[in-house]
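As a starting point, one isolated chain is supplied in structure tokens, in the form predicted on its own.
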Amino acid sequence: MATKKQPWYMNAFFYQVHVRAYCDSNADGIGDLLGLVSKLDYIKALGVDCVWIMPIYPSPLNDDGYDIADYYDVHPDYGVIEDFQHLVQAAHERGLKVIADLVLNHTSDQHPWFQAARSDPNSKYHDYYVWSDTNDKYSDARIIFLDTEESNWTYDEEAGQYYWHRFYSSQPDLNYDNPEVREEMLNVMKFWLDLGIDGFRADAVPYLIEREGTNCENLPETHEILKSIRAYLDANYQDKILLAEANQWPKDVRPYFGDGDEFHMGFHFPVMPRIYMAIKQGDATPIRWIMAQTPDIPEGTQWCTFLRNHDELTLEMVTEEERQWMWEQYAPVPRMRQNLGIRRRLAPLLDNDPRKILLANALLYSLPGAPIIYYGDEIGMGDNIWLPDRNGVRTPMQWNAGLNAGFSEAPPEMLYEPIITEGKFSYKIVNVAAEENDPESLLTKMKHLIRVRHENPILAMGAYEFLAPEVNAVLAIHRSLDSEDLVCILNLTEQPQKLDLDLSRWNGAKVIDLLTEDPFPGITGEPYAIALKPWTFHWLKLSSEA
């Protein structure tokens, strides 16, 4: 164990919940906050520490709630503010934390601020947004939603001007050069923090400020604003976190940690596609390469890692050649592709093979960081690529083999999206009830993997080095923390593999597999021989104690 007490998030597991998709308490076909409350015992039993809930604010739902029409309330589909307070209290009673999405960059065009802004150029709210008489400013900024938007500017008839947006045209960007906007966002934070929430995942943070002659991403002024948000949080609250969603290369995410005075955590996006590359190629090279591109981060900050989430599997940070290869391998049907990514869930991506699913998770957990599990991936849920936008990976949680998979008592045609009923991912086969008491199920094995990872903070926080770099079929990683040593060994192929490791610096050490608690042969001066079955892995603890 690490001697110094670390902040809670350093060795945490996060569980991402789409409230709409999780559990419906009032039979209207839509998941809600009280439904989520009813499932907290399940979430706790999974072994996670913190629930991240996707946006629950009033919204026209053009972007599944990331288009906010009111920052200070709950969408009526999900309940009322008191339900949210109940959720936070019930989670805290179980030792779970709760973080929510803080959408800083933009609002919905239905937000009263924007409605006031467009209807009156003299309104103070006009300056809450970014306007121009032409659509040729900031031309170096890329268009993020390439398959739906032709420009970052949209002409508003009522205002007689263009407004700026980095995402959908129904999501005008806020103007962070306006001090009132910055003040407003601190008020929004205060409102939810005072309700007991444990922090925020801050959405789309690289885009807060626009400057001519730049790509309008990661600008120094953006970092100044984010540091002021962190300073406000630290001055007024204890033990609360900010998690940065900056879909950027690790070197560009590094400044979002500041000197430990900006974000507590940041997503590590590009490690994710390379886990899929490594498993499909049976080659550890992509993992070693991306970790070599990953800078050190300040003490007391942590990477947040994941295999899947509510968006497409992003292929922004791979080469054009790698993207085409990933599409061929993982999204052979054109409908599986979206933007620069893939709209599929974890289990379908990995051929519904529990060995590969567990290997992908074990690989993620063998690297530093705090992992996120996307709801339903722990049971191996499938997807529906024929639903619009990214909704195919946001279908109802499959609780049991009963009506609507136990998600809702509404008539099936009333559900916000259909349950998966066909094939090997049908809710009759893939559901919590079927897996909960089955020692061989994916859910049972995931719980075990999570528990062992959690009990060994060395995996979250320890230093790492790659062993046997000349071998590609097997990834071997030495993890160390204080006087503790662990070697993670993962067979990335469908063939049995043999590996000779040089572990002579631990001569005389005893070896135990943390996952099975089985003893392995002790270390001598000889090469350490390990045989691995296809797609298997070991976490070997090296100890000098007798």
Contents of the next structure:
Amino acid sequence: MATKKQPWYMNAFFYQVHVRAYCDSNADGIGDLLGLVSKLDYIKALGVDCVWIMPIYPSPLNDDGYDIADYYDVHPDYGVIEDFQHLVQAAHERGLKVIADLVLNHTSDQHPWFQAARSDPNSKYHDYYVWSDTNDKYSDARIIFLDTEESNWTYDEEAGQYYWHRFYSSQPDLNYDNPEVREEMLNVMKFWLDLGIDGFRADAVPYLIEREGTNCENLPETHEILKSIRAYLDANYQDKILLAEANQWPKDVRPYFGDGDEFHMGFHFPVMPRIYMAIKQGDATPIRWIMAQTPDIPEGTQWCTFLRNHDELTLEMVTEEERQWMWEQYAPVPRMRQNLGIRRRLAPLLDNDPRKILLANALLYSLPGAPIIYYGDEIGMGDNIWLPDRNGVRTPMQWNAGLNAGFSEAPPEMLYEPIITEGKFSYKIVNVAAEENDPESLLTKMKHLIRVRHENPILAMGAYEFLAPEVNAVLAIHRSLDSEDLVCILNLTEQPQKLDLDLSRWNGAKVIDLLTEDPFPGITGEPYAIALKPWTFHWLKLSSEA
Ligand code: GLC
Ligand code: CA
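Please move on to the form predicted in complex with alpha-D-glucopyranose, as the form predicted on its own is already shown.
To see the whole picture, the full complex is given below, headed by that same chain.
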């Protein structure tokens, strides 16, 4: 049976890049768009389909660019608009797509709209933001940046009023009840789409609208606005995507897919911490549990899955008890904690053990969805917990063992942030050049894993069913698509494991491990015995050839 042609994002790998951190082309110590262009061959060779670039717009950088002061330009640190066009063109020539952040919810307080809004109550821009004479409205809305913000309201001396903000107080929320604001955002989208961008990672979408007596998240009015954004996209462009950042339970994210008329993709947040739980506990239960909480999504929509990103590893979607446990296990030093999360990278979290790092990735890829890889995690980069905020996981990409890890030719003291030079994560050890030609390196093994995952769309799009649910040390998942069948088996422990699977319904099938291409014993009516070394996994393809 021929698989129906699916939109590109259904079986895709995404690669998240912080332009500032990736590669510096003009020796000023700051990564830039042309630097990224020079590394597109590396990204292509990794086997990914789409690059997501974090905000590159003019900004005072109080929130590393998520505080936008001009939606229509590029921050001078990163280059000029023409460099962006060059990036898109160079990416497309290589068959790569590019998406960027669309920060809908708020601007920087340095944005001219806010400047006009605060200085003149009669300006039309005043109503671009959410104002109040008191600071007690919408008191059921939680505070997100718990470590720094005391309230979602901040008093503005100039305006003589309070303004509403869900994130830093330097990020006033836009007023989406104002049709002009909605219009502005369509224009912003149009601008970047016309420059050739392939879509947007829409930042912080649950918070667009506020209503008294609610927690001001996921309101029906917010969904209406998002649907109108999608309708605009569909009416004017083809093959472009919208990816929702809604850090919520899957049942609450489900409405962001609408009936296939809202977002193409949505991040699956809560599966992420459970992968770390499963590996630390040697127990598949958290994975099976969260997948059972995950509703079906409409045809042509897809989950976006990830192990890490540029923010703290969020523990919002776990219980209080689980959070304390995760902090104890994965963030024993207070500096490793931030808000409701952990500000560390993948490799340090997993003890720099390539077996665990590969297992975590394989587990993610064994579940439905399109994975995102955070820059540097493919080579096992470390973090720097001595830097403030989330900066410690945004250090310069480590390209080689030379000056500034090959990131920049500027004098080291000019770098936007220091390279990691100490210990086992030093750029002398962990870098692309060292790993690229080493068949045993994490990078080489990641590339292999990515390639095999990509060649088997069943892993991204197929149905899943957990096998041997009575066994906890090993996670076994049956994946199926059309007439294809695959069994993913992962040993979550540091002990060897033995397992008898009931695969009798495929009696007579041949078995081959997609990862090694090694044949496994054929399936008979008997229990299928599998032995697994510590932290290992197999993707077994079952084929009942006549
Ligand atoms: C999103 C971003 C985060 C940013 C916040 C406010 O959660 O991932 O980095 O601080 O939005 O824009
Ligand atoms: Ca630069």
